[in-house]
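Next comes just one chain, in structure tokens: the form predicted on its own.
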Amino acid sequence: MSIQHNDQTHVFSLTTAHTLYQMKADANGVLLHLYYGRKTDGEMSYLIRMTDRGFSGNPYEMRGSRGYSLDTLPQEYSGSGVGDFRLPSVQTVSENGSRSVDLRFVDFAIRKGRPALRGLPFAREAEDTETLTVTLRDSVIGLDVQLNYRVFPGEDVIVRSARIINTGKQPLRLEKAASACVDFLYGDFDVLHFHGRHCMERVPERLRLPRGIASFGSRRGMSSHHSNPFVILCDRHATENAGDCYGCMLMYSGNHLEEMEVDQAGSTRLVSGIHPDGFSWTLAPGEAFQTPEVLLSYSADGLNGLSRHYHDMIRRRVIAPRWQEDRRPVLINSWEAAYFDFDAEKILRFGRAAKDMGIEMLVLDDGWFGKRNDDNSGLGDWVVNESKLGCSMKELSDRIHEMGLQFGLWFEPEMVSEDSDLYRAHPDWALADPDRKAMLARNQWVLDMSRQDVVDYLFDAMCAVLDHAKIEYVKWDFNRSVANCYSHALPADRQGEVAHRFMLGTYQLLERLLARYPDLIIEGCSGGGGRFDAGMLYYCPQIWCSDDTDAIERLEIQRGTSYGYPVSAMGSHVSASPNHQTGRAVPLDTRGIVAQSGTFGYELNPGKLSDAEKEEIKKQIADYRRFAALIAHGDYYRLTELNDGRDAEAWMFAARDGSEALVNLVLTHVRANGPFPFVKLQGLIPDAAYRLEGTDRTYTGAALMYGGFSFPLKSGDYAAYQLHFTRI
């Protein structure tokens, strides 16, 4: 059993393959967090010591025990306004204006399977998954909080969420509803978070946690390019391969907030959930609010160890079973090849050239619908522009399939252009404040996905296209932040619900489409990586990693992404050189090696390639097919430390059975008479022998891991190496 409860001590112990998570309901009904970390035996409540800390008051029933304070005790889900002055997990406003929430333990249940989680993505069940539901109650205001803990032993992950229920007789207004709270009594932590911008997403930054509050989040209506809903707390001395690391990943694609507070005694509280700014939710008597899930994991084996937990979890329990084992097709996308300037004949020329090189799918990007010859019009009018194409979408799709290629299409469902038939017919379907000129981006508005009629329209419009033509792939884009978040379908006192209802509408549309087209690959996209999160990965087995296709920039973007997300989910393409975003020239070999650490494809005009480049691309595709299973399912290791000042970026994939490994290194700075590039490999069997492909040289796993491997010097900008070792 992965969940155990001691009837005498009221201690709950949650165990995975290598970790223990422990909590206890004390005599006052306060649910105390005892421990999270490497698996150990026995009750860990001895770690809690009580002392009288000035200005940390006592619950009324403990007024004679000044060492007992909600302000200093480690808790599983913090209330507000009743003496714990640290970060709250839940905030409410009662009918009488009271804002206090005091939660006490009343009940628990342990069962196989999971509680209902309607309308939200969730971690898919494993055979050994158990769920603990602990009910906390504030009997004064009539509020129950059901804390759900789902244990995934094989992945070393604990999934948390909260269901908040109004059990009283008066309405309650939620103003904060976090998914998880974790208190660490001891530890001197750094935080690793992932900031960025359009064309440079998920940049890892490691900071010493200060006394006080640090927070990272998004209020852009999406998880955003600017702050990913994933943070890592790690020991100050943790490295890629050693040290204590704790991960917290919110499975949600909208506004989010990750907060950390180091208190007066050096304890650290971590709270994660929907961003409370602008959020409110009215609960009538008997109604409940379900928070998104949070994926928690701990590793004693450094950042690489923690990453592998998340990679396994997402590959096995988040991505749909349909796509967990299948290799995705190698595709070519029309965007950087043609932008809006195309017709069917140009697309077919791309297809013929692509097929000759071994590419398997052609994707027609933006510009095929409505009046859409630039990014200022047409969104929302999901009707094929046959006069532009010169044929119907079915005719184009049929001709592409006759070549032996699959076919994909671009959509941006949640947006509408001001210059569109849809907006002229339904201006009230766009999010906009009454009597205020809206903020526009690319002359487009955001559709009100909180409205069922909007979701129904989009479903019908997309199905009309997908039913008409054979389409195996959809690129789902989202090209602006959400502002003026006001719905014309909700009353004034419910406007704080719009942002979350928007996400529920998007999830519903994805769910309905996948139910109708179960073999459809949907690649998530938001101006590249603006919605790269576990919530979208539940519906989309891959996400376009960034609109920046520069291979050298991608080294940083893909490294940052790898801390939480597997390479099998990263959309990554070889693009033209000089690159369209940076103007940088990078060798085709290097561009191929970088893009192979992803779903792999091409973002260029094949008609502009030389014969030599076409032959090189054929080899790249053949190599990718050979290594695809190792890349998608092997253990991933970052071989260079973050910000270590090296002139190279190196990473590798190791088969879990130790049978083979693929090592990649890109020189980011070439120096005259410089040192040999050098790394120590990981994930091999120490006493096994490995042959380096293309040579007769053999090495022991111990030699490669402990002694390392040096690469020959190369000249020229951005040279790359790819080495394949096989066990003999």
The other form holds:
Amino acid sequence: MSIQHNDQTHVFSLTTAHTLYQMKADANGVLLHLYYGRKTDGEMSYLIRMTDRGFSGNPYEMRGSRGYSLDTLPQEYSGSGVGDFRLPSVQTVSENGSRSVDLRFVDFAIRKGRPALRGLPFAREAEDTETLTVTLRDSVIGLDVQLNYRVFPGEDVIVRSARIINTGKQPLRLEKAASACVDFLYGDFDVLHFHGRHCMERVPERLRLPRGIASFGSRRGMSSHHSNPFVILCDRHATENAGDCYGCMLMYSGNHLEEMEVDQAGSTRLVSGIHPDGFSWTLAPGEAFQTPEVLLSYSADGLNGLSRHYHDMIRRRVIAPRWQEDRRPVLINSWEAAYFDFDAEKILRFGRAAKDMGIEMLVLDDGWFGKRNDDNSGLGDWVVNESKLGCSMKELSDRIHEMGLQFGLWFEPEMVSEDSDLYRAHPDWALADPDRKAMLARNQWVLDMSRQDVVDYLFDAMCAVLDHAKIEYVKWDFNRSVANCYSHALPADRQGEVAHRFMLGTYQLLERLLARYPDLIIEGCSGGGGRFDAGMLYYCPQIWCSDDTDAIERLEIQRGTSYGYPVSAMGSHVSASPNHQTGRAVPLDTRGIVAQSGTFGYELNPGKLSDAEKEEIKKQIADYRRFAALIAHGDYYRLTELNDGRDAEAWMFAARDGSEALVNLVLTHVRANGPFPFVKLQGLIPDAAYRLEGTDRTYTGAALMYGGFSFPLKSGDYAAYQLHFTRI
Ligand code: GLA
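Right, the form predicted on its own is done; let's see the coordinates for the form predicted in complex with ligand GLA.
Whole complex next, starting from this chain.
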């Protein structure tokens, strides 16, 4: 039983393998947060102290107890306007204009399995998943909030969401609906958040939480390159391998906000959910709003420990079961090889060369449909351009399959070009304010995915292509931020719903396509990694990590991504040198080692490779096949601390049973007469002996973990090392 309720004290205890989450409905019906952290025994309510803090008032019924204030008590889901002056979790506007929400405990239920989350991605339940639903009520405005807590003991994750129901007789307008609120009574936290830009996603930045409010989020209609919906609160002294770390990951791909407030007494409130800016949702009597889920986790074993919880959670409970065990194909993508300049013969030449090197799938990127010879036209017209290809898609696909390769295609479903038949036929299908020209980006507009007719059109158009030719893979792109988020299908007072309805439309389309093509791999993409989140990972087992394919830049991008997401989800390819984005030259073996820590593939013109390079690629692919299971399913460790000023980046994979390990190190700066690169390994069995592949040297796990390993010096830019240890 991972969820327990004490009838006497009204304490709820949620336990995972290593953690305890505790809360209590007090005598006033306020649902108090007691504790989240390393497993303890017994009740943690002794941690709550009360004192009369000036300017923190008391609920009317507690007027005799001046120490009892909603402003200072730790709460599970904060209301608004009734005396808690910290961040609200929910904000409503009643018919009479009142904006107050005062939530009190009504009842609870404990069930096996999951509550239905209609239209949204969710964590897939395990055998032992239990759900606690606690209902809070504001009987004045007629509002119920059902807080759902789903406990995943094996992954050390607690999944929260809220269902907000209008139980009154008048319509209610919802202006904020967070997925979760966690109040940490004590702690001195740093926050790690993941900012970025196109071509440099998920850059970790570690900051001391200031007094007041710090917030990160996206209003771009997508989870964004600029701010990932994942934050970590960690002890100020936490390192990669030690210290308290809390993660908060929103399972959502649209606008989001992560807020942290350190209050007058040093307590920290964390609130995560859909971004309230621009959001408003009308709830008629009886209607409900379901928030996305948020994945919470705690580790005492530092940032690496926390990352491993998320890796397990995503690999087992987010990625579709179809792709949890199977190795994804090694692919070659046509984008950096040809951009828009190709015909079928050229693509077939790529295919033949790729097949010779051991590549398993060919992906035809942008440019195969409509009038699309550059990025100014054609989006929305998902009709094969046979005159450009010189044949039908079926003929091309058949010939690729005859070579023994699988075949994939690029789509950008949610977009439309002004210069397209779709836009000419349905100008009202694009998001745009009335009487205003919408913002263009990459010369394209955004389709109104909140409309069912748009979703239906896209489903039919994509099925027509996927039914006509054999296609095993789709790259699903999304190449601009959403502005002018106005739907011509909704009335004026419901425009605040468009951004979220947009995401529901996208999720519905993904859901329907996967129901029809259960073996299709959909790789998410958004100008690289602009929509890399747990919501998309529910549908897409892999997401293109960045349009920056420079291996040295990728070290940073993939490291930043690894804090929350497993390498098995990171789309990563070997591209040409000098690199197309940076002009940097990087040795082929280094490019291979970096791309190997991902889904692995190639993004270059094989016709331009020398014979020696082709031979090296054959070996890379053979090595990848050997290590693929360890990389995809092993425990991942960052071996270098963040921004430690060293000239190397190192990381490793250790089999959970301690049987083998793969260690990678890339020199980011070569120095004359420099120190030997050095790391301490992780995840080995201390008293087991390991042989280093290619040598007859053996080491104990203890020696490699406590004494470490030093590498010989190498000269030349960006040298890499890869070591494989096997237990003997
Ligand atoms: C985006 C993707 C690229 C490529 C282009 C095609 O930028 O991230 O990989 O598919 O679109 O236009």
